[in-house]
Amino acid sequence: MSLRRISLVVFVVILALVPVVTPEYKEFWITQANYIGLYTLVVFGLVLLTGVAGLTSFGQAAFVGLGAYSAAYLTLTYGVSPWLTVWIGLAFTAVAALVLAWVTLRMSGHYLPLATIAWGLSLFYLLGNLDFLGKYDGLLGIPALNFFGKVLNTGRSYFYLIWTLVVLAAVAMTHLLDSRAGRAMRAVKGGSTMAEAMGVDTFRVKVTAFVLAALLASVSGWLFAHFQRTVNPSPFGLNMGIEYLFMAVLGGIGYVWGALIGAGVVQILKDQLQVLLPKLMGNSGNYEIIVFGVLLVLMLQYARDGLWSFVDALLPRLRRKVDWAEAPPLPARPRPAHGEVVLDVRDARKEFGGLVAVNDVSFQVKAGEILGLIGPNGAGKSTTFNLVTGVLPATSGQVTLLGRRIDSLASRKIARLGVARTFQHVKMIPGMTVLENVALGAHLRGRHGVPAAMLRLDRAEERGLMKEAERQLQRIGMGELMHEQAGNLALGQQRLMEIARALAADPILLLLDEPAAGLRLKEKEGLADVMRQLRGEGLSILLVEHDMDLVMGLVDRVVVMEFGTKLIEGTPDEVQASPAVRAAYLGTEH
């Protein structure tokens, strides 16, 4: 058993002993622990939403309010069992979250957090102005929970329920992040281009993270209502939404267990400062807010990864167990017949305002062929790549893949048809291992989603994905680095990792955008050998590269572009012999 799992077991044992060893006259600390657990559930959602998916929200307190008010109103008005109201509250919260996600998650930059502030405030004032919810006085007399005949009407009796749910949520989130669905969530944080190229539906992933965070907040609200026995709008306003986000940042926005540290530190500090600071200042006031503001600035300046990062650094790095040796290989895509036209670009044109970046360019890529696309900087090569892969829509012309038109399709749909690519500037997830980054390329070859990941029902599929990722890393000579963090790799190794990730998708067409940039001579030779092997297996490759020795010694045909226009197309010998190419790209003889 790893040290991390031992630490979890020890933590659970300590939790179980807390009510036992805490004397009656210190009941206050049991209550504090309960509030920390309630807050931790909400902050778990922010870790997933903000730390993993990169979406900032100030409105999580509103979802806590939905869960709390659903429980209170249904129980008091209709006598519905609390064990049923939790599910009704989750359903209501899910619908509200889906509607809000559909509207707000289409925004980007600072507009998204501003939108969450807007609907958070709106819900707060709505709760405070509805007669049937008691307006700002709220709802009183909520009954205590009855758990198999035991009434949970004290802090001690409530403790085990809250913390059981906290531990289960933490384990479920840890499982989720170590899965196909979790890798997709991590991929959207750095932007949608790379994730969509891997076949990830980025909007759907963002909505999923948003709804999961809302559901965790709703459960916290349900617990809060029956613990407090009363609800009013005060705990569900914008101030509390900001406080939840502060807890997440303080504990470590990218760490599941950082949520617990952040919630604990903020709750204890807030309580102690509310007593200490008025004594020091000589009058009452919310001075703790000032302290939290200063603390947040210091954290962002000197410890952006939060407090848990210091704990995580002391723990041994978790190394994935290699348990996929006996996993069956993933199903492979049928290859087109040798010489069949795989990609057909006809009069493709891309205009940016008055600038013509690609000017009616046409070429074909056949099965089992490497086509080189070369030209000076600014010739339009990468833009052409983006037209083929759906990153940019064509202004006119058409692009077909095996006879099917794809120029109007989204990147993920083109990826599903068998097109994989690398990028001119490496796009990866630095905090994941090399193996996990490559496994992201096989995203479309899996099917299990969030529920299966949380319940650990996806392990057979995960072993297959990891086996495929290791196979591709071995193919390019990086098998010994599969457990290394991707952010620690040199640039050349990162480019090779990108190629392995693209190959994990089992494409019929592979687009490589300057794959040899940053590689040493031996690495370039190894890359050329891999591409020759792939060509021999029937894979079609479209290559953009500035290393002319590599291109001319490897490709079957070359297309030369200049100022967005196709200058010439031919064999490497024909291209090198062309005076027009010498003048435009390779230079002229004096």
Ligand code: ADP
Contents of the next structure:
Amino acid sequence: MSLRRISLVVFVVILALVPVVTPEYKEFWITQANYIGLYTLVVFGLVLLTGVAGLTSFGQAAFVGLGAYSAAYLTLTYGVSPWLTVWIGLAFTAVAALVLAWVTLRMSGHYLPLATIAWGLSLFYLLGNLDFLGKYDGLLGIPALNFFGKVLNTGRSYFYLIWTLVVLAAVAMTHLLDSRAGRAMRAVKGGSTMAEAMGVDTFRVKVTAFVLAALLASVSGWLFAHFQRTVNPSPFGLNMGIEYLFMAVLGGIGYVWGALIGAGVVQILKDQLQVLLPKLMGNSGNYEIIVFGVLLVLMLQYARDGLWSFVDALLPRLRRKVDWAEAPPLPARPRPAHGEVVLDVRDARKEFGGLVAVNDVSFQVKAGEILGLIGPNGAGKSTTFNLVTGVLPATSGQVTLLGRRIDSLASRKIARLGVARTFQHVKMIPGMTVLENVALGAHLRGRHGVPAAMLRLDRAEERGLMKEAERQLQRIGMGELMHEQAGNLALGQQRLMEIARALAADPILLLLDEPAAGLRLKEKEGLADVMRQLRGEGLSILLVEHDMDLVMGLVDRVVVMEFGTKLIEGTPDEVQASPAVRAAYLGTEH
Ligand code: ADP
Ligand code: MG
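Please supply the coordinates for the form predicted in complex with the ligand, as a counterpart to the form predicted on its own shown previously.
Every component of the complex follows; first up is the chain already shown.
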């Protein structure tokens, strides 16, 4: 058993003992623990949303309120069983979260945080002004939960329910993060270009993260209503929404267990400060808010990764057990016949304002061919890549893949058709292992989503994806490094990792943007060998590269660009002999 697994078991045993060993007169601490559990559930959602997917919400308290009020109102007014209201509350929450996400997540930037602030504020005032919800007094006399005949009317009995759910949620989250769906969520954090190039539907992934976070908050609200036995708007306002975010940041926004630490520290500190500070100041007031504000600034300045990062540094690095040796290989795409035109770029044009970055460029790439695309910096090579891969829409012109127009398709749709690429500036998930980064490339070769991941029903598929990732890493000579954190690799190795990631997609067309930059001679030779091998397997490669020895010794044909325009196309010999090219490009190099 791994140390992490043992820690979890020890933690659960300690939890189970807490109500047993806590004496009656210390009931207060049971209550505290219950609140910490309730908050932890909400903060789990923020870890997923903010820590993993990079989206910020100030509105989680409002989702807690939605869960709490649904339970309270339905039980009190219609006598609906709490075991039913939890699902109704979840349904309400899902609808509210979907609408919010749908409207705001298509817009980039700060629309989501702003929308969640508006949502947090408006729900608070709505709850406070609706007669049937008791206005600011709220709803009183919510019955205790009845769990198979046992009435949960003490803090102790409630403790078990809350913490069982916390542990289950933590385990489900941990499973999710270690899955195809989890990798897709992490991939959207640094912008959507890379994730979309891997075939991830980034909009959908963001909506999913937002809804999941809201659902966790809603469950917490349901528990809250039956634990407190009353609800009123104040715990569901914007203040609390900010406090949840504070808990997440304090604990460590990227860590599942950071949520627990954050919720625990804030709850206990708040309670102590609420007693201590007014005494010190000599009059009453919410001074703890000031302390929290200062703390937050200090955290962001000196310990941005939160308290759990210090614990995490002491734990052994997560190292995936290699359990995929026997996994059957993933099904492969049919390859076009040798010599068939795979990519046909015709009069492709891209203007940025007045600048013509790509000026009516045409070329073809055939199956089993390496085409070099060269030219000085700023010639328009990377922009051409972006036109082919759907990252940028072309101003005019056509791009065809195996006879099918792709120039108006989204990036991920083009990826699905078999186009894989690397980036001139490496785009990866630095906190994930090399293996997981490469497995992201095989995203479209799996299908399991969030529920299967949480329940670990995706393991057979995962083994297949991991086996493929390892195979590609070995092909590129990086098998030894698969368990390394990608962010720790040298730049050259990161580039090679990107190639393995692209290959894991089983592409028919591979676009490499300066793959040899930062590689040592030996690595360059290895890379050239791999490309020759791939070509032998019928893959088509479009290669942008500045190392002329590498290009000229490897490619079948070369296209030379300058100032967005195609200068010449031909075999390496023809191109090297051309005076125009010498003047424009090679002359400056040699
Ligand atoms: P290369 O990859 O050949 O070095 P690029 O395709 O990156 O060249 O750039 C071609 C030209 O287009 C450059 O002048 C660059 O400044 C410009 N350019 C590239 N991307 C953008 C963009 N998103 N917005 C405006 N100008 C751009
Ligand atoms: Mg470039």
